[in-house]
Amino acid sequence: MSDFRFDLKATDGAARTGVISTPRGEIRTPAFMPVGTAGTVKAMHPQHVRETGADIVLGNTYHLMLRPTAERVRQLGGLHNFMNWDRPILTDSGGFQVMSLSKLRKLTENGVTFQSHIDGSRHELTPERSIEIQCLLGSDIQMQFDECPPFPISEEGSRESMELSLRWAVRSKQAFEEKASPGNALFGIVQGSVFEDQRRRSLDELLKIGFHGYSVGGLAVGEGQEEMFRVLDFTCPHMDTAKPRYLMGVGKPSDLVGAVARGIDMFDCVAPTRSGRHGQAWTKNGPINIKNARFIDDETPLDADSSCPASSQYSKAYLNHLFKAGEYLGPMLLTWHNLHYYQQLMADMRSAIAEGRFDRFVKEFEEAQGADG
């Protein structure tokens, strides 16, 4: 396990910047991980993902176990070889997708039995099986198997779910210690919905178990940004300062900036890729809908100063035309632009923290983005 390491380089208030070292390379934090659910970041070539500045991508246990199966990926050389990505990969545990996508599911102490959303076939996912799949895929950072509760949820329902996730955390770590390769890492997941006492208990118990990093799960599920930030406000100060902190499934640019300000190091979200496929571009001055008629004759690019070809070499008028004509290139270019924007945002935050000017960065960001950032 000595090959996985987190070095904190600088802090500015609660904001942190550092480097996560893995056998497959370094991850600069704060870091945004593009989502490669089924072994691909949608509409992107792997080399272009890397050129945006991404140090790591995310893969999905649930989707890959169903198709093409983790065993087949292993036979074909592992997920890195399979998808032509030689940098680090983080895999989630599959728990969220089981709860949200499967047709029929039954939750027990042992795990979850469910029907595939693809063909109705029956499967069982347990902490042990989740870790086995992640090891077969060969991911560098793995997640404990947990239950991601819905929102809203009762205090008692949240407590039962959180306690179950803690018991699964113990089993996940035991399976990881038996199956993982040297240099792999396992993250625990803090649950407890919006209840402070539950978040504290979850975190305290996970710290006792001991993980390479700690994630905040169960947010960005409908509670809203203000409530999410409130949960981070009472959770982050108690997290291990020597370990990476990962906020799962977040988010919009303003979510990222606000979470970094509260001490989060890692993020993943489908927002830049999904919005890119549907015509939304994130820019320094907030989001725009490229399909809007006002761009029909706009000869300016999305960002003339950007080093990303998709941002600087195509006019808004052309992008508008591509979407109106249903051409594949439109979603490809907008996805490329959005991912580059997200990575540039993370790079700018890393610099601001290192230079002790993060408060000024946040103020300037908010002024430029307006209310919709």
Given for the second form:
2 protein chains.
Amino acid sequence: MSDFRFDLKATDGAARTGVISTPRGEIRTPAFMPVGTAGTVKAMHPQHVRETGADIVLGNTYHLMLRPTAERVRQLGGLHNFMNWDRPILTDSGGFQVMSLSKLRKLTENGVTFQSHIDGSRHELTPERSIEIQCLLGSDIQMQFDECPPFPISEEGSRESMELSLRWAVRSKQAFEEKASPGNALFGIVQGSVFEDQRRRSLDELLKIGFHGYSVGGLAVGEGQEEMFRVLDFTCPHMDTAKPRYLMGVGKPSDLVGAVARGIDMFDCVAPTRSGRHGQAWTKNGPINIKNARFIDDETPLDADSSCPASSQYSKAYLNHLFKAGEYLGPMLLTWHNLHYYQQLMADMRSAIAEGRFDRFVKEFEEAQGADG
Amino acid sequence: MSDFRFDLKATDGAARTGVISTPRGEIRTPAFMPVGTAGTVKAMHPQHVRETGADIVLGNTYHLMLRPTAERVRQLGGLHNFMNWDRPILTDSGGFQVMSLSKLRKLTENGVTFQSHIDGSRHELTPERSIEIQCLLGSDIQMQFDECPPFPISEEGSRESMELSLRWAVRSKQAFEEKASPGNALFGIVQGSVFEDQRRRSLDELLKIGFHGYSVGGLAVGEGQEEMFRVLDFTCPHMDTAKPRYLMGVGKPSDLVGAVARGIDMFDCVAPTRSGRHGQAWTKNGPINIKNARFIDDETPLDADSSCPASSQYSKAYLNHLFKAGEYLGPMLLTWHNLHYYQQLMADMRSAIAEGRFDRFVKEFEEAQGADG
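What does the same protein look like in the form predicted together with a further copy of the same chain, given that the last one was the form predicted on its own?
Below is the whole assembly, all chains and molecules, this chain first.
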């Protein structure tokens, strides 16, 4: 495990900027990881993903274990080779998507059995199998297997789930130590819903087990931004300052800015890619829906000053036309633009933190974005 | 019209290679023009279209006049600016697609009235309006307005249609001379179905009117390759050797090779793009369907020696996975690969003709491709 390292370069208030080093390359933090669910960041050429500034992408254990299967990916040279992405990849544990996508789930102490949403075939995920799959994929940063409870959930229900995730954390680490390759990393996941004492216990126990990094899970599940920030407010101060902190499944730009302000280093979210496919573009002044009739004659690009071709070389009128005509290029360009916007936002935050002006950055960001950012 | 020029560089039997010069750049012939129906070569970034070796793309008057409309394209700076393609564009006249796509058509001496297949709105295309639209789009090479008869058609039916297209040719040229910009070109279209005397009369009359180039229309409509070649055999020898010859809507690779052998200089076809979206890839050894189960574990790329990333950087197993998972990247990569394959075929033909070894090239091509090429 000698090759995985996190170096904090600067802090500004609770906000941090640093570099995660892995055998496959460096990850500048705060980092946003585009989601490559089924071995592709949807509608993007991998070269373009890299050109937006992404240092790492995320792959989904649940999707890949079902199709094309982890064993097949391994046989084809691993996920990096399979999807033509030679930089770091983080994989989730499959736990979250088993809960949200599969059918006929059965949860036991041992793990989860479920039916594939694709073909109805039966599968099992346990901490051991999740880690085995992540190793077969060749994942650089792996996640412990955890249970993702719904929101809202009773205090008692949340506690039981959190304790189960802790027991699975122990088994995940054991499996990781047996199977992972040198330089791979394993992150623990803090659970406990919106309950401060539970988050605290989850974190304390995970710190005792010891991980390369710590994720905050179970947020962005409907609790709202204010409640999410409240959980971060009482969780982040107790996290290991020497390890990366990853807020899973978050979020829109204002979520990222607010979470970075509270000390988070890593994010993933389908927002820029999914919304890009549906015609939503993020801009400096907030999100717009390019299908709106007001863009039909708008000859300005999404961002004339951007270095991204999708942002600067096509008019809003053209993008509007592409979506109306149902052309592939519409989702392709808007996804590219949104990913570039997200990576630029991360780069801007890294600079602001390094230069000790993050408070001013947040203020200017909020003023420019308006309410929907 | 001083800036449009065709320079024949070499001939080898009936096959020719040369360069068409336009104010927006040169077109190396024999040339294949990717089809950008609605202002986009489907599933392709324009930069990648260019990188495949395409010197020119085709736009469809019928689609663009309906959406976003020619007047809107003009107001947005013309089709080149609209679709971010600064090299030559050829537009068809709309005649063919009115016949194949629109509803409630009514054909008169003056032109065609029809209902849009998109929203049912009523429109009229005449020789004058077709040229006006092509000028509004900013097309570099425009097509005369013609009638495209079905196949098969009676000798008398074909003759009437061909004569109407000749009268429309005169009106198209008149309109072009009034409206086109310096350096623009207008091509006449030889009609007459499979009837030698009609093709001959159509060509002779067009030569009298005088055009910058001559197209062979009304082929690739179901007559089969043998019959198509028979028509070219009795048509091409009478065409003006000093002007480019364009075979419209053709074709698969063996069609291109056979037509170049008969003296054709330019082609367009949806085959590489459409079939790429549906999982068909052209290779040196003929077409394959990447969705076929035999590719599920095939770690070889479509063409390891290709300079095109889509051809060389992804395994067939990955492409198979992308199509099975319904991912955008599948059509994106296969379209890119197919366009590159087509452009490489054109480049290889140009070299073979220039070096006087086209016969051998054809023989080797046919041996490698097998029956389906």
